[in-house]
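As structure tokens, one chain now follows by itself in the form predicted on its own.
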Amino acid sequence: MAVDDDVTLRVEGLKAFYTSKKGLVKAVNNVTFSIRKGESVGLFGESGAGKTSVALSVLGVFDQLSRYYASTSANVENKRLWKLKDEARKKGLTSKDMGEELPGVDGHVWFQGQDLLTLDEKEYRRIRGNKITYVPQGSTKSLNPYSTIEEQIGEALWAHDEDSVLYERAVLHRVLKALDLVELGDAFLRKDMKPSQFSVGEDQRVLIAMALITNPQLMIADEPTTAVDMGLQQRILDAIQIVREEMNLSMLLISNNQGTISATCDKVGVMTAGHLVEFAATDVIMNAPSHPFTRAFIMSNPSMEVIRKIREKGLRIRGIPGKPPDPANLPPGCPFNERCEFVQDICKQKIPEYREVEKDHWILCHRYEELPEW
């Protein structure tokens, strides 16, 4: 497939299921989107609707990382569908073509002209925190106690230096450049220190330098702010925002906190129970939202210029009803029709087709021409 020159990532038809008790769950089903050169585009949506599996997909570690979990059970059908993933795999074939849906990572992800999903381990680690680098959720699990930020932020560049040209200085350089960026003060001085003598918010934001210090074309960045104060979080935004204009980095942000993806991205993806429901602008999501689960999503948990139009329009916040679908025992139809208020019999019987019904405007729903204005 030739893909836009102007594209940084393009994935397409992405599905990424795990092996569990219950049976096979469906952490991501059958997602499209793409990132611009120098573009933020964030995904939106309750907690478990299968953010960071995309991510971890992108990253080409969601399955190793569900193949390991697999691994520790004595469940038998779990093996024996990954077994079948492993000759599936080698074979070239996908669960489509085997005739049975397989754990593991099907569908397309490009970067730079190439499908990540055909490469080896090998070749995806010349990628993988080299030119697509990813900023995980929580740093306080994520640095190592024991040793110097300097040390760990350079890590990175060592490890992708195959024909061994770098030299400790340059790499020195580089790492205090990475703090600049994320104005982490002091940088020559504090270079040295572990990470327990920094607070969180500049915990997090050497997490950004070490995911900057190779120069990426892509970050990844799984919920940024969480655990940090108003303050912090905003300070920490405003480190990403001038991190994205001074590298022309392309980012994927995730998030469930309206306010950072407000602050932070140009366009927005929902999703729940595995599936992207809406994919548009971020202001037409925030403003104008208009699949059901997008305006219940958002109504639920409204900033303040929602809360206005709310009131405006006499309506009331409440939040979502029901509980989100076990995605190990996805309902027929849309994944949203146990609790959307505009159902009807279609809903339940067939899942919609993923259609643009407006310019760069996305959408998963079979009644979108019939519902009210919002």
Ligand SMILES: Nc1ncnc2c1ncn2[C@@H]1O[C@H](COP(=O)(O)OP(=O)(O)OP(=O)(O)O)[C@@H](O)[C@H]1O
Second form
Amino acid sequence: MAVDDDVTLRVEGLKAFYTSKKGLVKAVNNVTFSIRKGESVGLFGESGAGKTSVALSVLGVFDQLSRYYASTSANVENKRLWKLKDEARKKGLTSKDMGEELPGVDGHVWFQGQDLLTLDEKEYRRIRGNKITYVPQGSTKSLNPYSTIEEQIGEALWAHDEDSVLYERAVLHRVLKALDLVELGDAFLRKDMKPSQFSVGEDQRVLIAMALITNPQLMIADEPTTAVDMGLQQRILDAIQIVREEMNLSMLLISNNQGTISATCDKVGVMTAGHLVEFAATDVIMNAPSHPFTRAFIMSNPSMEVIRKIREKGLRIRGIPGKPPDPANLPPGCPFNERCEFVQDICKQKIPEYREVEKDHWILCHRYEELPEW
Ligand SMILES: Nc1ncnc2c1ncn2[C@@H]1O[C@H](COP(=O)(O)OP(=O)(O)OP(=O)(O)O)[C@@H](O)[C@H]1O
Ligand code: SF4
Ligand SMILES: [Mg+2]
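Any chance you could show the form predicted together with the ligand after that form predicted on its own?
Complete assembly follows, chain above in first position.
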């Protein structure tokens, strides 16, 4: 498939299924979106919606992780499914070709003209942590308490220097530059410090510096500000913005916080029950959402602006009724049908088509045209 030159990442028809004793856990279902060069796209949605699973799939580690969890259980059916998956992969076949839904990742992840899902682990390693970098969820725990900041950031660079052409001085220069980019003051002095001598917010910025040192084309940041207070959140988000502009970096930012998404993203994909239900410019999603789930999710955890709007309209803040569906047992039809106030029979029978309803505005809903104005 031809992907436009100005697209950094195109995720297409992505599925990612875990195995469990209840059967396949459908964490990601048919997700499609693109990130253009220099663009920041947010993945926004409730806990368990599949946001991290999308990131792990793009990074090429979802299969390894889900297979690892499967190997720790003695479930015979799951072992059979993984075996079948291996056969399919060897032959370059999909679940559809095999006539059975299989665990792991399926679909396409286009990056620089290549479908990453066809790469073997050795080829993937040239891209992961190098051209595509990751700031994982709950990540300050992933810093090594015993090594200095310089050693840890530099390590990210050494790991990808296959020809050993980098000299120590060049590494030091890049470490200092990365620390400077995330605005960690006194970089030259502080490079010799260990994580315990930093605040949580500073550790988070060190992790972002680590993700930047290889000059990536795409940075994936999973909930980069959850562990820190409001003041620091803003400083971390500012640091991310500065870096993005300076490096013309594309970004996939995962968060269930409206403020974080609004402050950093050009576009947003909204997820529930493993499905991308709406994708549009951030302003459209936050101020004029269309999909019933997006509306309900924003109402359930409103920003100050949304609270003002809700009050103006004489409405009240309320949570989403009911629970998200179990991804091991999704309802037929629309993934939101059990909780949607606009549900009709068709919604329980047929999964909606993911369609572009206006330029760059995609939606997964049978009833988009009939929904009342927000
Ligand atoms: N190892 C696993 N085995 C089986 N199911 C899993 C596993 N890890 C995650 N899941 C399930 O996959 C679904 C998607 O999880 P994921 O972590 O991608 O959601 P998320 O949107 O990132 O949530 P959060 O906002 O809480 O981080 C959830 O229902 C989760 O329970
Ligand atoms: S398809 Fe139906 S159930 Fe799903 S969001 Fe639209 S109106 Fe609601
Ligand atoms: Mg997550």
